[in-house]
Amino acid sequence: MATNTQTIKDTVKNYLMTEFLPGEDPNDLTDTTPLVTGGILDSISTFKLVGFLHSKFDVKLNANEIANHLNTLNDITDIVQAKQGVA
């Protein structure tokens, strides 16, 4: 079942804030904040995020998708919706 854009963003943002940015201001994590290139996610945290996306949204990402589609909340939302068949 496809998940709407705002639900994906809110769910992923909550996960990121809880797991990787505890105590930080949630308003600082915007839809376009660079997660990988900004140093918020390293290889281990990216792997954890991929596992979270799989368990929460039932999406599987290949290596190319991981490298190219997890840098912002917008990117993550787009790849989750694409994997769920939402145009």
The other form holds:
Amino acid sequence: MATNTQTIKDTVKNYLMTEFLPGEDPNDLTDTTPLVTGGILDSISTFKLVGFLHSKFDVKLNANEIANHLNTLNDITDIVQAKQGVA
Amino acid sequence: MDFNLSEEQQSLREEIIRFARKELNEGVIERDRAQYFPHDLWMKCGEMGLQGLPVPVEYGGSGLDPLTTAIAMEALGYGCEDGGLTFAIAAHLLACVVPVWKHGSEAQKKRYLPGLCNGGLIAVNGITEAASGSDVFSMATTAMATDTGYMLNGSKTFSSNGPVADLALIYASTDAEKGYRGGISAFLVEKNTPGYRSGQRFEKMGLRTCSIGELVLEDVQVPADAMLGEIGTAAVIFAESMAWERICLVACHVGTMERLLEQAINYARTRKTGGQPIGKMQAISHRIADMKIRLEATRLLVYRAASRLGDSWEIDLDAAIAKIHASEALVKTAMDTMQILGGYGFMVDYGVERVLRDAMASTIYSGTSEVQRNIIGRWLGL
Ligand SMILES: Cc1cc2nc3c(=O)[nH]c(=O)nc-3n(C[C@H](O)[C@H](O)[C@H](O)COP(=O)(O)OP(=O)(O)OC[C@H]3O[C@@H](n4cnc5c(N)ncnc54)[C@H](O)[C@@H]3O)c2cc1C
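Can I have the other form now, the form predicted together with the partner chain, not the form predicted on its own?
Now the complete complex, all chains and molecules, led by this one.
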């Protein structure tokens, strides 16, 4: 079932804060904070995030999407919505 | 979860064990000593379908699901005493054939998979470099776009099957700044491509019947359609192949451990000291009991991970756990068997020293034990 933009963003942000940024200020993680190029996600955590998106939103990302569409919260929200058919 | 083997799985297991015992074991000591890769046996394994177990039938494979693939690999590890050959098949299948099957274009699958599955083609996976092993995505090999495709330059090391391979799956940087995220691409390079050659062949402690060496790429021009998957997606292709390898390659270890366990039990029941079999001594029977516990625990971890391969969002975690447990269990079991066999275990004819030498590599290849622990730690939020 399709999930709305804000719900996706909040869920993913909450996940990123809990998993990868414990103790950090949530205000520092904006919609456009670079996650991969900014060093928040490395290869292991990227695959962990991919697994989370699969389990939470029932979306399976292909190799291209994993490589190129996970750098910001906005990117992630867009790709989840696109995969859910709401783009 | 029910891991009782179905009738089909049971008969496949028996068939592979029978085949391996009959066809693959003779002369293994001499081959190991000579570091000789048995191409004729490789072809026989191809006839048995071992190099294409999970690949769909339409491309020449056997179309097995991942769990049945693991069960087949376990049977090979049990029946085949040539650990180098088993490893060569596993490396070919899991790190090369699986990526071509999963990410190849229709043309690539039609061109390569039938030969890769029937033994006609041998494949090598080239990602590790002299200066980047665990830190694998910091590779120096580059692929520069040209008018007609890509120009590859660099070198790879520790490449299993490299010296005998017909087809190389080469990972190269197409965008150094992006690194693992969108900057690594994979290419299929045929052995006769100008500028590509197999470099130094290594002498090794174990797995000596599997040829391992360097791959050299000097201005290797490949067409655009030699790329596997899309540009920049190879980190994902590689990660997926490692999940397969960390689960289905170590399934072979389960079979090997079972063989060692049986060897240890047989020896402990018949070897006497002080008028009674050594197995009656608690020091020996407890060691063997621990071997049994290790075997069953490893089998469950491998079966569970294999049954989730392709579905589970936690597969990288499952694979790391299965890999580390199976490889460390194999080393320990080989050492225990040697201890139980006493001086005979140290002698080449008994085969245990070879298994131990082969086993020592298992905590290094497919990502070291330290790297697997890093992965598990990260999954636990550390
Ligand atoms: C038998 C065999 C077959 C192989 N086959 C292939 C093949 O077919 N294709 C291929 O591309 N490669 C292959 N390899 C290479 C293999 O994947 C690498 O050897 C392995 O990834 C380790 O890299 P390295 O040897 O450069 O060690 P390094 O990465 O230099 O590691 C050295 C030591 O430091 C530790 N270490 C490194 N980084 C960390 C870290 N971040 N945290 C904790 N500890 C760390 C390691 O665990 C290790 O103990 C093979 C290797 C072997 C032994």
